[in-house]
Structures are given as structure tokens and as C-alpha cells.
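Just the one chain here, the form predicted alone, laid out as C-alpha cells.
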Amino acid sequence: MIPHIIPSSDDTPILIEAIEKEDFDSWLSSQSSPVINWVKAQGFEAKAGAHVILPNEEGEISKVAFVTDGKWDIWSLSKMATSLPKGLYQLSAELDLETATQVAIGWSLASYKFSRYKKSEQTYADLMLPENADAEEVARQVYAVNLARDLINTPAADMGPKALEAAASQVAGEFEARQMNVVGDDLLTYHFPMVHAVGRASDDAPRLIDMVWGDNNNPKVTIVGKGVCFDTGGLDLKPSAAMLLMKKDMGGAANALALAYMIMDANLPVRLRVLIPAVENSVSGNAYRPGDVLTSRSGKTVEIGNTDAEGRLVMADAITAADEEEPDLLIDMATLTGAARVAVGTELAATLTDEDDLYSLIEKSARAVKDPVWRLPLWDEYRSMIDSPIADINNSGNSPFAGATTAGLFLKEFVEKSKSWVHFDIMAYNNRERPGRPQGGEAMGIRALYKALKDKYGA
């Protein structure tokens, strides 16, 4: 089932007629006088992406005229999914497989509504699956994106570390992936000391979720997702206003699980591993402190300059575990820094890697599926900004500048054996409504990564 996409129906759908912008005037002049008068009475302007509903003689919807500039993408029809009257519609346009699939994905994603706690009264239009569209691909991507949205939108009371583990188990179980969960004080036994330190102040025990799927002979792709289910800032307590969206601080983990779902559902020929350090950064008598020195899984020591820079600590231990088996590609995703949001805003996935070819592949894929990324520098000369006089490295550094880069450089310290590595610093949240992208939790960068992985390793 694809939300509001109908593969076939005995009902007669209402036609959405796609009209090139430059052809609209001639098209309109060929219509009947009532249609011409109706369009003019609406004050309709033939702008790309605009549509007008046309009535028949009985006052019912005859069809919908949709103006296009020929630049079809995933969001082309998304506005209509929420603005057209409830009913069944069919697009009249010649689209190739990739474009038709993307258009259907965008229509369905526009119908997302987080309704776990409040019933939605909103209605949506249904679209017949466009000709040439790949129904399986549409279902796969829509499910994955909405999975990420649901996980991020769920408050921390219902999406703490234990609940996040359960969500990962559900995804793993669907594809018979192997999963190991290291919980509480066992994190010390299994050498995840910084995950333990960050999460130990919470009643919901910290844990490391480790999922493995696929043939060991295939290229190793590992995804690490930041699973800070709520971030108070720790003893360096955030102001109350800054905590309001901290349920989304596990957005990296949500995106990692959603990307993993697409990879496994498509049966990509890779050996996939997903690592999620799931914690709540709380305040208690046993909370870790500013000035503490932690010994990481890698053996490197970390001075705590700020307990609100906790994400990079838990990510470092997970990245070290991933790096130990020398993956062909290591991807990490995290809602890591406010600095990245200052640099690129909330709607671009800040992307950091030393590898030009890898970024070129990701950026090309991002443009193809309208899932934007933007590269920030891993400028090695800024490494001195996170030096410590008493430890190997400091988790927050001595300068307010280049925060996204120094956070990336911090994580880079724990990548030694991986053949390729890319870091995503994402918002994982829509601050504003846009067609197909309602306000709230969001998947960012994973559709681009999924296409890049398909192109790199083959479907």
C-alpha cells in the first residue's frame, strides 16, 4: 500500500492535463467559451506549477489543467495532493520511469500527517500510479521517509533509547538482519565508554544498537546514526527554548534506519551494518561533567569542554567500532551542530568528506532526486581549535568559529581504516511547510545516498 497512490481502479479518474507554459494561451483558446470564461474569471496566471480546476456542464470537476515548464521532479505535483478536492486523479503526461516514479513519491509524501496523538481531519486526493512509474520503488521510498518522520516526531517520552532499539528491531526483523544491543553497564564491558558516560544519567539506559545484513562477500557499507533521544545539554544545561525540539536529536538514527530500510528492501548487493548509539543526555548526580577526561573506545582521551557537545562523543565510539572492520564506505548522520545550520540553513544537508569523487557522486544523486546537500570543508588547519592541554582532544574546542568543521574534524580522528568516509550534519526537521514536506521531522540526504549507493554498487 502506498498512501494516496492507487495502482489501478474501476473508477473513472479525473484527468490532470499537463500543459507546457508556452503552450497555455493556445491551449486555452482551443477550449469552449465556458472554460475560457471560467479560467479568466479565476484570475488564473499560467505560472509553472500552477493548476486550475475546470468544471463540466453539471458543475462537477471535468479535469485539472496543470502548467509545467517541462522540469519535472519529485515535488511537481505535491501541492495538488493537498489542495485538490478528495477524489481520484490521473496524470496525462509522458514521463520516463525515473521521473514518473519520483512524481508519485512526491504526491504520496505530501499526504503525510503525524497523527499518533491527535486525529487528523485533513483529506487528500488520490493519484493513479503514473504510467511507467515503478510501484515497488515508490512504496519503498515513501515508507522509508515516513518512517524517519514518525521516529523524529515522536516525543522522547515514547522514543527513548529503549523505544529506539525496538524501532530498529522492527526494521531488522522485517529483513532478517542480525541485531545485537549492548545496554547499560555492558557498554563498559564491550568498550563503548563514551556512550555509557553520556547516557548514564538517564533512567532509560544507554545502549549501542548494532545491526548487520547481507552477504559478507559484498562491499561493506556501514551507517552510523546519532541516537540522542533527548538532549538537555547535560550539566551545561540548555535554555528551555533550546530544548523544545530536542526530541529530534535522534534524527541521525532515524535517517540511518530509513536508509537501511531502502537498502535492504531493494536488496542492494552490499553487506550493510548500522550502528546507533542511543542515549538520553540527562542531568543527575552521576552525569558526566565539564572538565572530565573520558577514554574513548579507540583509546584516545577526550577532555569535556562542554557536556552539550555530547553527540560527537557517542558517535566517536560507534565510528571506532565501525572503522575496526575496515568498511568500503562509512556514512555517519547526525544532528550534530547549530553551526551547520548557520552555515547552510535548515534545508540543506551539510556534507563533509575529504574525497572529491565520493562527494561528486552524492551531489549528482542529490540533484537528480531533489534531496539537496552542500559540502563544507574538513580544513585540517582548524584541528588545533580542538586541542586540549591535558588530553588528546577536546570535544568543544576553544573558538566559536567553524563549529561544523571542527565537529567533523573531531569525528575524523576516529576514522583510520575505512576506505571511504562521509559525514552528514543534518537538521532532520522542517521548520516550515513546503509542498510535500510538512513541518516536523524529515528525512534529509537519504534519498540522495540511496541513489548514490544504487549507482555505485548496482541494484
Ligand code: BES
Second form
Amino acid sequence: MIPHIIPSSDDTPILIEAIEKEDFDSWLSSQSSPVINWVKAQGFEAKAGAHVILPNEEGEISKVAFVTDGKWDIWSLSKMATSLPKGLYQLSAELDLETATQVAIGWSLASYKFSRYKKSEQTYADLMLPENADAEEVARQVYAVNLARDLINTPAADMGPKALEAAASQVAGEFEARQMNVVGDDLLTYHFPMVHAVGRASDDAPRLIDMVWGDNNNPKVTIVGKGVCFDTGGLDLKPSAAMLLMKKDMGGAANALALAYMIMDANLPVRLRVLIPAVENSVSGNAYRPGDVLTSRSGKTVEIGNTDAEGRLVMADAITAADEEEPDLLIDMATLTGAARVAVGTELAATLTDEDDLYSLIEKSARAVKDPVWRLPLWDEYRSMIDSPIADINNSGNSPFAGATTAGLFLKEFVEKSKSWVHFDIMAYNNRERPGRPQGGEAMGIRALYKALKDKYGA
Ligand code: BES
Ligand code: ZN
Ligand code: ZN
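Alongside the form predicted alone that was just displayed, please also present the structure of the form predicted together with the ligand.
Let's see the whole complex now, leading with the same chain.
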């Protein structure tokens, strides 16, 4: 079942006729006079992406005219998906497999609604699966994106570290992936000291979720996702406006799980590992403090400049664990810094890597599937901004500048043996609504990564 995509039906669908912008006037003149009058009476402007519903002689809907500039992408039909009256529609346009698949995904994603606490009255139009579209691919990507959205949208009270572990188990269970969870004080025994330090002030025990899937002989791809289920800022508490949205601070983990879902469902020939440090950055008598020095899993010591820079701490220990088995490709995803949002805004995934070829591959895929990324520097000379006089590194540093870069450089300290590494600093949330992308939790970067991985490792 793909939401609002119908594989086949006995009902007669309403045609959505795609008309090239330049051809619109001549197309209109070939229509019946009621249609011509109707279109003109509404002052319809044939701009690319616009549509108009056309009546028959009885005043019923006969079809929909959709104006196109020939540049089809995932979001081409998304506006119609939420604005056409409920009913069954069929697209009449000649699209190749890739494009037909993309537009079907964009139609389905448009009707997402987070309905856990409030049932929606809204009804949406259905689209016949477009000719040439790959139904399995549509189902896979829609499921994954909506999974990420649901996980992010769920408030911290119902999506704490334990619930996030359960969500991971559900994904793992579907594909018979092995999962190990290191919980609470076991984090000390199994050497995840910074995950423990950040998460120990919460009643919901911190944990390291470790999932492994696939043939051991395949290239090793490891995804690490920041699972801070709520970020109060710790003792260096966030102001209320900044804290309000911090249920989304597990957006990296949600995206990691969604990407893992796609990889496993598509059976990509990789050995996949997903590592999620799941914690709540909370305040209590036993909370870690500014000025504390933590010894990380790698042995490096970290002075705490600010307990609100908790993401890089939990990520560092998880990245170290990932790095120990020398993966071919290490991807990490995190809602890591406000600075990345200042730099590229909320709608681009900030991407940091030292490898030009890897970045090019990701960037090309991102463009193809309209899941945009933008590269930020991993400028080594800024490493001194996070020097500490009493430890190997400081988690926050003293400058207001280049915050996304210094956070990336912090993580880089823990990448030693991985053959390839890329870091994503994402918003994981739509602050505003756009076609196909309702407000709220969002997958960012993973459709691009999925395509890049398919291209790199082949299916
Ligand atoms: N979760 C935040 C980063 C964040 C804030 C992402 C807003 C998206 C939107 C992270 O844990 C954090 O608070 N980072 C601090 C780091 C600073 C104290 C060095 C930041 O970015 O201000
Ligand atoms: Zn924080
Ligand atoms: Zn955070």
C-alpha cells in the first residue's frame, strides 16, 4: 500500500493532461467552447506547474489540464495532490522510469499528515501509478521518508531513548538485521563514556543502538545518526524559543533509520551497520557539567565548554565504534549545530567531507532527486578554535564563527581508519510548507544518499 497511489482500479480515473506551456494556447483553442470560456473566465494563466480543472457539458469534472515546462521532478505533481478534489486521477504524460517514479513519490509524500494525536479529517486525491513508474521503489522511498517524519514529529515524551530503540528494532526486525543495545551503566562497561555522560541525567536511560545487516563480504557502509531525543541544552540550558523544537534533535537517527530501511529493502549489496547514540540531554543533580573533562571511547580527553554541544560528544563515541572496523564508507547525520542553519538555512543539508569525488557523487545524486545538499568547509586551520589548555579538545570553543566547521572538525578527530567519511548537519524539519513537504519533521539528504549508494555499489 502506497498512500494515495493506486496500482490498478476498475473505476474510470479523471485524466490529468500534461500540456507544454508553449502549446497551451493552441491546445485551448481546440477545446469545446464551454471549456474555453471556463478557462478564460477564471483568468487562468498557463504558467509551468499550474493546473485547471475542466468541466464537461453537465458541469462535472471532465479532466485536469496541467501546464509543464518539460522539467519534471519529484515535486511536479505535489501541489495537485493536495489541492485536487478527492477522486481518482491518472497522469497522461510520457515519462521515463526514473521520472515517473519520482513524480509518484512526490504525489504520495504530499499527503503526509502526523496523525498520532489528532485524526485528520482531510481527504486527498488518489493517483493511478503512472505508466513506467517502479511501484516498489515508490513504496520504499515513501515509507522511509514518512518513517523519518513520524519519528521526528513524535514528542520526546513518547520518543525517548527507549522508544527510539524500539523504533530501530522494528526496522531491524523487518529485515532480520542483528541489533545490540548497550543501555545505562553498561555504556561504561562497554566503553561509551561520553554517551553515558550526556545521557545519565535522564530517567530514560541513555543507550547505544548498534544494528548490522548484510553479507560480511560486501563493502562496509556504516551510518551514524544523532539520537538526542530531547536537547534542553543540559546545565547550559537553552532559552525557551531554542528549546521548543528540540524533540527533533534525534533527526539524524531518524534519517539514519530511514536510509537503512531503503538500503535493506532494496537489498543493496553492502554490509550495513547503523549506530545510534540515543540519549536525552537533560538536567539533574548528576548531569555532566561545563568544565568537566570526559575521556572518550577513543581515549582522547574532551573539556566541556558547553553542555549544549552534546551532539558531537555522543556522535564521537559512536563514530569511534564505527571506525574501529574500518568501514569503506562512514556516513554520519546529525542536527548538530545552529551554525549550519545560519550558513545554509534550514532547507539544505550541510555536507562536510575532505573527499571531492565522494562529494561530487552525492551532489549529483542530490540534484537528480531534488534532495539538496551544500558543501561546507572542513578547514583544518580552524582546529585551533577548539583547542583546550587542559584536555585534547574542547567541545565548544570560544569563537562564534564557523560553528558547523568546528563541529565537523571535532567529529573528524574520531575518524581514523574509515576509508571514506562524510558528515551531514541537517535541520530534519520543515519550518514552512512547500509542495510535497508539509511543515514538521522531514527526511533530508537520505534520498540523495540512497541514489548515491545505488550508483556506487550497484544493485
Ligand atoms: N541540537 C543543537 C543544534 C541545533 C539547534 C540544530 C537548532 C538545529 C537547530 C545542538 O546540540 C546545539 O545546541 N549546538 C550548539 C553548539 C554550541 C554550544 C557550540 C549550537 O549550535 O548553538
Ligand atoms: Zn545542544
Ligand atoms: Zn543537540
